[in-house]
Structure formats: structure tokens, C-alpha cells
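Here we start with a single chain on its own, the form predicted on its own, put down as C-alpha cells.
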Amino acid sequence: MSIKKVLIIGAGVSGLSTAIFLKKAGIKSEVFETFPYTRVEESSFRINKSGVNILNELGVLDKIKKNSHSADSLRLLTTNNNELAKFNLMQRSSAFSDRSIFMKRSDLIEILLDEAKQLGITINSHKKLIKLDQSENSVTAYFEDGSNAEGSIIVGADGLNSTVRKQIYSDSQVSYAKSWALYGVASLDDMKSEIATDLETGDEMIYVDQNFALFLAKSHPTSDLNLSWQVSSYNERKLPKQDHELKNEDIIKKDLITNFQITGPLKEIILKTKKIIPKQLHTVTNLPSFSKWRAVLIGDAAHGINPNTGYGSTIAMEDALYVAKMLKSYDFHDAFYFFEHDRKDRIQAIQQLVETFDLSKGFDLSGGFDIGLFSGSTFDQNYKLKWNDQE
């Protein structure tokens, strides 16, 4: 049962990666996105070694290297700048493709967009999906502007609030993950403390306290806004929007410093931050399968990996490679089956990181620091997918 055309809903990391891999497989696809691309400087993330390997398989690694940063060490500190421990990140290989990196989401999206356009992949904006119909021979996507598109299958790469998921599994839910977060961006040039030097020369940092963790990293080798930080804090009950998402930025800074007794260089970083995005973290629940007939879900649309794992972008790109690889070799029924069967253990292992070690809960340091705080998480850190098995 040949695939004539794949409809991809969502032009984010997973959607664009899927389109590029399908092109490598000789399968036509078309991407549909609700909004035209707009650069957002404030959002950055880690891409683990497996994800960097996927970027190599996508053929964009040289561009990624020019727009990301790879650290060698991770320092653990208190909010008043006392160092508790320093860890070698065990990036044994000098080869960039074997290292984990940190980069801005916009830089990654722009690199993938450019690659997709060079390959002749059609990317449509202003296409908000409102409905999809599946028939014996095809699937049809209907958009808010009155247009529609027909394909052999549809890939829901449309994120945590996926319309594709709602269409095929109406009982699925997006549930609060008992954690709030803040994402900030600043410039290393504005910092006078030694933190700027340490970040430039190969360190990442986590500042911790009870129910608090702030991760700090360099996110670009040359950009002015090259310092990114992420706060997470455990909270059983969701916060009212006026106390978080709609909160004034200056008040966010003041409360963050006061509530967690932040002093010294970290206080300077928060005060000199250019922009802060507040979010409350959510995950996908009550999803019986990653696919239904001619529709398949990937990335956050399928599983909503908790950002506190540090694996969201990596898993999204792994999904993209694997679903395209299966579609290259099998009819879509088998491809969707193998995609879920072969990926589920990996995804569950990553999701369980939060159960074994939830960074948003921080550390209770009143009794001292114990390296055992990091124990208990088990998953394959050397996991690697290849596009061509013979390589």
C-alpha cells in the first residue's frame, strides 16, 4: 500500500525533522502550521547526544555547531553561590556529533526550515487544523481558512495541545505535571562576575535549594543574547494565571530573588535578564496509542516529555527519524505499529526520570549534600538511531 503523500501538522522540531527524513526516503510530504514563523529569543533547550546524532543524520550538523554550545562540566551550587559538587559531563569524544549541546530553539527551527526549503518541501502557514476525516484510501485535513488537504496518512507533530490527538482520541488529556517553570535569556557581556568566564570556558551550572532548581548555560557561541536559564519548582496545585503566566516581569524577578534567598552573581543574572517566559508544565495522559488508522502522533503530541528531564527535543527528533524510517520500509499499518512498539520503552524510561529524580523538587540541604541524591535513574545514555542500518 504505497504512500503518495504525508500531511504533517506542525512546523516545529519534530514536524520539520519528519519532513526532511521523509524526503530522504523518497516520500512526498507537506507541512501545515497555524502561525507563520516568528523568532523567539527566550526559549532554549538541551539536546542530548542522541539528539545531536539525529542532527547529524539530518545533514545539518555543521550549521548546528555554529549556533550552539557544548560544555564539559556541570557545577552544583547553592543559591548563595557555595559550590556543592562539580561533575565531568563525560563527553569523552572530541567529535561534536558525540557530545550533548545547548542551543536556542529559534536557531534550531531556522536551520531545519532552511534545510526543508532547500529540499523543496512545501511549508504552509496560516493553516489551523480544525478537523480531519479518515477514509479507506486517504485522510483529509480541514483548516480554519476553509481550505483542505488530502494525503495517504497524517502526522500529528503539533505539540502538547495537538489538534490531531484531540481528533483521533477525544478522551486524551493534558494534565498539570506539578511543576512551574521560568525561562530567561540574558547576555554574558552584561555580567561582571566569574560566572560569565566559567560559562564561556566550558561549565554549566545548577543552583539548588529545597523545591527549587535553576539551570544556567551558554546557548550560542557568538550571539549577544547567549546566556539562558531555566527555573523549575515543584507545586502540587496549579498556580492561578495572574500569579504566574500574567505576572509582571519585574515582580517575577523580585519574588524569585526573595522567595529563594538568591544572592551574589546569580542575583545579578536575574536582575539583568532581558526577557522571562513563565510556564506551568503539563504532560499527555489517557492516550491509548500513538496512532489510529491513518494518523500517527509524534513528539509532544504523543507523550509530552516533561522539560525537567532535559530530553524533550531529543525524543522529538528520535521520533521523527524512526517514524520516517519505518514508513520507508513498511506499509503505514506496520510502520505505525513498529514505531510505537520500538519506541515506547525508550520514551517511558525518559519519562520515569522525573519519578526517580525530579529536579523541580530541588534538594533539602539542611542535612548536608549526599551524592546519593542523583542515584536511581536507569536508561541507556548511549542510545543511538541510524537512518541507514548498514552504516
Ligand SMILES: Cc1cc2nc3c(=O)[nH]c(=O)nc-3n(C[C@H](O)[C@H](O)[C@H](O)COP(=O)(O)OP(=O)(O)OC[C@H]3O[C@@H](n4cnc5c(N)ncnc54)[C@H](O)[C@@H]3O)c2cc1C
Second form
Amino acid sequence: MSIKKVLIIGAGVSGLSTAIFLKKAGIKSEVFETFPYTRVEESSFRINKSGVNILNELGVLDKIKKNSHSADSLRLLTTNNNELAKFNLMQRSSAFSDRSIFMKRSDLIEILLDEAKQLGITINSHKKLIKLDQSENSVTAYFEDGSNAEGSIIVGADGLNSTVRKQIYSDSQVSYAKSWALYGVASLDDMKSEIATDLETGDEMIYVDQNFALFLAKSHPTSDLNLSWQVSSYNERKLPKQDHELKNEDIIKKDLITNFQITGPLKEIILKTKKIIPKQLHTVTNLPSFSKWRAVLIGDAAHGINPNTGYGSTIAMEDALYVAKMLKSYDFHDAFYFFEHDRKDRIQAIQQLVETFDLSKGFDLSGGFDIGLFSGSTFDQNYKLKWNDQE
Ligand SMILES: Cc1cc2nc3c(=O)[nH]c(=O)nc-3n(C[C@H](O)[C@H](O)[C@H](O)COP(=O)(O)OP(=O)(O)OC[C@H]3O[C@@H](n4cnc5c(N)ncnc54)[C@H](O)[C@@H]3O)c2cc1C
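Show the other one: the form predicted in complex with the named molecule, since we just had the form predicted on its own.
Full assembly next; the chain just shown is listed first.
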């Protein structure tokens, strides 16, 4: 039952990482992606320590270092610029591979694409999966352009709206996660305030209020668009698209400032922001398993981690390493079983983080600051996966 070829659907963080790890395992794979890669200046994401460790295992850490920012402290402020607390992120004396970082998604994708190409991995674009068939010996993927591809197994790394997931579990759903978000991109050079200097030199910041949390971080050491912010706010009922996703950017800025009474340096940052991407948050529900026969789901396709956890890309890369590692040692039935068995608790604990501590609800500071706001997390913050257990 040896694996001749793995079909990977999606050239995002999880798909590209899986292809690179499978190459390390000596397993042939081919990646199929709907869109040809074009650089988009989007917002950025946090990659936690465990994710940075995986980037080390992928062999791309030097490039990551040149394209990311790692802060030393996190400051907690009110929307009218009163500092509530400053936390040492306990990173100062650690090696880079042990730090948490912030970087642009496009930089990460470009580094992974480059690595995959150097390893001779085939990445096909304009290949939108529309259907898959599984048989006794193989799986066939059918694409929108009329072509198809055959492999031994298929990895659904095709994100939150995964077609692989819909094909194998048609009852699974993408459910509204009760908060809206805005992702902003700006340039620190445009800002005159002191907090711009603090962001430049080593602080991350969270501005909070009731039902409001706005996170700010530098995301690149040299690029012009080096400031990234994201705000999320709890909202029981989904917003109509015209009031969020389709809203004019200037009105978004004006409403944000007015509704949350934002003043001073934060107001300057919002007004000088160059691009804002509005999203409403969603997660995957009603999924009986991460796999079915010859198909396995990883990353957002499997669990759609709430971005408010700050763990989406980290978990996607952990999934990639682990599924490839299991396929290196076991037949695919066992590999998929072990993947789900060994990863599920970790994923659930991270998902539960938003149940115990949902950043989009902000902090109700009317009764004063309480350290209990930060309690309730149950996952292991020192979780570390190794590609080679002998090392
Ligand atoms: C365009 C984009 C921008 C994002 N920006 C941010 C951000 O600014 N901040 C943040 O925190 N997170 C962002 N994310 C989400 C973040 O990348 C993911 O949460 C995380 O990295 C998990 O990655 P993933 O590889 O599982 O899924 P994704 O990153 O969603 O990648 C899935 C890939 O599969 C492809 N695909 C989907 N359907 C098909 C199909 N039928 N056939 C072939 N290919 C398909 C998609 O085009 C995409 O490239 C973004 C995701 C995308 C796709």
C-alpha cells in the first residue's frame, strides 16, 4: 500500500509546508492551487514559538528572520491612550527559533514557494478542485478547467471554504464565530507619535475597551508597509455585507474612531492606514473526522482556528509537519488516524481559548483591571514538534 503520489489541494501555508515535509520524507507530492501567486499587501499574522520552530524544521528560518519582526514586550492600553500594563514577552534572551514573531502572509508564502520550487516540487495554478473520487487504489481530483489528476491520497489544505471537506463531509459547515474584524496595513514612517517609535523598537500593543480589542505590531524589518493592526469586536448577529465587507474604507475609519471613542496616536494610525480588509470571523463545525479514507484535511480546512487566538498559521504548520511525519512512518490509514488522535487535543485547547478568553469581547474595565482576565487557558505554551525524534 505504498504511496506513489500525494495530491495537495491549496498552496497556502499548510499546503506548501506539507509538500516540503513530504519531500523530506521521500514522498512525492504535487500541489494544485486555484490562483496563480500574486503579491497582495494584506495584513500580517502572528506565528507563535511552536510555529517558528516548524519554520526552523522546514529549513527557512534565515529567510524568515529577514522578513519578520519579533517584539520584546506587549503593552495594554485603553482607547484614550492610558497604559494599563506592560508585559515582558520573555523573548529577550531566547534564540530566534524560540521567539514568537509577526510577519506578512505574502512574505511567508513567498519563502515557502521558493523553498518548494528549489526542492523540485510541482505547484500548479489555475487548478481549482471541484470534485474528487476515491477508489480502492487511488484518488482522482477533478479541476474546473476540465483536467484531472490521480494520486494515492489527497490532502485538503484548501482553507476555510475547503472543497475537499465538502466532498468528503457534505454536512460540515462554516459557522459565524460571532465577531467581526478589520485588518489594517500602514507605514510606521508616516506616524509622528511616540507609540510609533515604541512599535519600531520592540513593543506590540493591544488597545482595549468593552467589546473591542485592537492589536498593533511591526511586521517587517525594512519594508515600507511595516505596520499591521487588527481589530475585532464581538457581535452576536452577523453584519450585512454592505455594513462591513462592502463598506467604504473612509467610512470604516470614521466609524471605528467614533464608535470606540479613539483619540490621540491610535486615531492617527487609523487615519493614516493605507489599506483595510474587513472580515467576519468563521469556523468549521459539524466535522466528524479530519479524514475519510484516502483524503485528509489540515489547517483551516480542518478546523478554521479563530484568528483571535493568534494561532491560525502556527496550527496549520504544525498539522503539516505532523501529517507528513506520520506518512513517513506508517501506511496512510494509520497515519491519518495518528494525525487526528495526536493533534486533536492540542487543536481543541487552542479553539477553546476563545471560549475562556475571547479578545473580540475586549475587557470591561469599568470595575478596574483584574488579572483574572488572563486566566483560563489550558494549552501547553511550550508545545514543540520535531521532524526527527532522534535529534
Ligand atoms: C488570501 C488570504 C489572505 C489571508 N490573510 C490573512 C491575514 O492577513 N492575517 C491572518 O491572520 N490570516 C490570514 N489568512 C489566513 C491564514 O493564512 C490561515 O488562517 C492560516 O495560515 C492557515 O492556512 P491554510 O493553508 O490552512 O489555509 P489558507 O491560507 O486559506 O490557504 C488555502 C489555499 O487553498 C486555495 N484553495 C481554496 N480552495 C481551493 C480549490 N477548490 N482548489 C484549489 N485551491 C484552493 C486558496 O486559494 C489558498 O491559497 C489569509 C488567507 C488567505 C487565503
